[in-house]
Amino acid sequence: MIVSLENVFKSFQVPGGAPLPVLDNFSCEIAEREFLCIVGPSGCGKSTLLTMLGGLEKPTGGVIRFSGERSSSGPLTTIVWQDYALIPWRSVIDNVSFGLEIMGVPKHQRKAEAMRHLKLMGIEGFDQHYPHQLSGGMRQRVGIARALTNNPEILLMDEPFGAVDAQTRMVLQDELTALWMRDRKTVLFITHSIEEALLLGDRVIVLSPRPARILEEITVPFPRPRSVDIERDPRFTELRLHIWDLLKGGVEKARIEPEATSAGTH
């Protein structure tokens, strides 16, 4: 396993109030080269989990262990955000090479690496453009190219296709799958879309409402390469409905429990 989370707990202090629990007794493992998808209700703690794995937040309790090691060739983790997080005053190529610049890689080398990944994403002709000159889909291609240029061991993706239209989303899903099958990097992919999780993932973890707990871990049975044609498979429909039932049941339980607690105080 490249990542292990053991009884991870995370809470945030609310001004003037009690701590707000976000993750509760969260334990899972991520295998090397695995494409792991996580689905859960809005606000359940999916992004908090990702930012802890990315080193931007620390758990309140529990342990996160990595078997990988940071090296001069790249960081352990890199995050691709839903809102692109591109630097508006830098050109596309300067955005993509920014991580290498921070690491002190010589200019000619980082430009060459940036162009190589822009070519892989099919946008090498836009290297001198600025983010505001690009469509949403192209901005996300820049974000993915930037992440891959950093050569992380683990690619963390926070609903990366959530802000693009349905057609662009399907194209980006195909492109990401092709890149993953070529490089086989470990990917943790957060999504609201059950269909997207089943299309992309080797495994899907379904989370409860906040504080997030694992409701079920599902191994995706479909062979690779995959396309949207798998949605015609009866097993796909069965799994999609099963995951939806888990999510719906978790939300309904979360609504009932506070009501029961409240009733018990009167």
Ligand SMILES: Nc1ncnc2c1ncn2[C@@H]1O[C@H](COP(=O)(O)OP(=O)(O)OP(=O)(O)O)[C@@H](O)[C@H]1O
The other form holds:
Amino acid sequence: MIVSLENVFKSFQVPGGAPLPVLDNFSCEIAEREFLCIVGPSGCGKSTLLTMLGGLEKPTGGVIRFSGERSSSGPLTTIVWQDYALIPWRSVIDNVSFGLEIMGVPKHQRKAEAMRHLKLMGIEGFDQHYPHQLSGGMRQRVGIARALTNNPEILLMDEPFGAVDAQTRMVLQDELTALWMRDRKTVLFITHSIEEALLLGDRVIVLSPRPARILEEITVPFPRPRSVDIERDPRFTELRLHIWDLLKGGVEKARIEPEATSAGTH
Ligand SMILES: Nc1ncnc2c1ncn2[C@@H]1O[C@H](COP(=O)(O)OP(=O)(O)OP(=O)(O)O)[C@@H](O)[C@H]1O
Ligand SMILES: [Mg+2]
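Beyond the form predicted alone, can we have the form predicted together with the named molecule?
What follows is the entire complex, opening with the chain shown before.
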């Protein structure tokens, strides 16, 4: 087991206002080498969950535990952001090797690692380009190459394909799955797309509107390697509708019981 969240509660202090509860009594486990997808309504707290796992935010209550090889110093996590978050004044290779530079890895070694991952992502010819000279799909390839170069134990992905066109998205989904099948890193992948979650994940966690609670954890039954052909499987349609019903039900319930979203009971 690599990550466990126990009764994690998170609220943000809004200046002059009541605390804003974002995650409510959140408990789940992420198994080693698992590909876990999270879907939930906009603003429910998905990115907040990810920033806590990435160590950028602290839970207000509850515990996040990591167990594994490097547990004493906490696992190495890396976040791939939806808007790429590349450094505009650094070339592609310097963006990708940035994490290793911070860790003090010698120049020739970090360049070699960065080039290896640029090659894996199919953009080795663009190492001297700057982010503004790339298309959205290429920028996200750089974002993923940068994350992989850091060799994280847990790869945290926040709607990484949300900003690319449908075709590029399918290609990137395929490439990410192929990489994951090879390296089997633990991946936590946030998406708005139910189809994407069912295509990529071993499991899908469905969240309620803010403050996010787990509505259901679903084990995805399709064997790997998978392709978009799984969409023809009747179980796919059934699961897609089921998740959609859960999301819709959660949003409707929040509308009827608005106080449920502002209960600061912790
Ligand atoms: N640093 C912060 N300070 C105050 N409030 C915050 C902060 N970060 C997030 N929030 C609030 O927490 C709630 C959840 O935000 P979060 O970004 O986690 O949602 P999300 O599920 O990722 O949404 P989306 O699907 O739109 O990306 C929002 O109401 C947001 O305004
Ligand atoms: Mg978000």
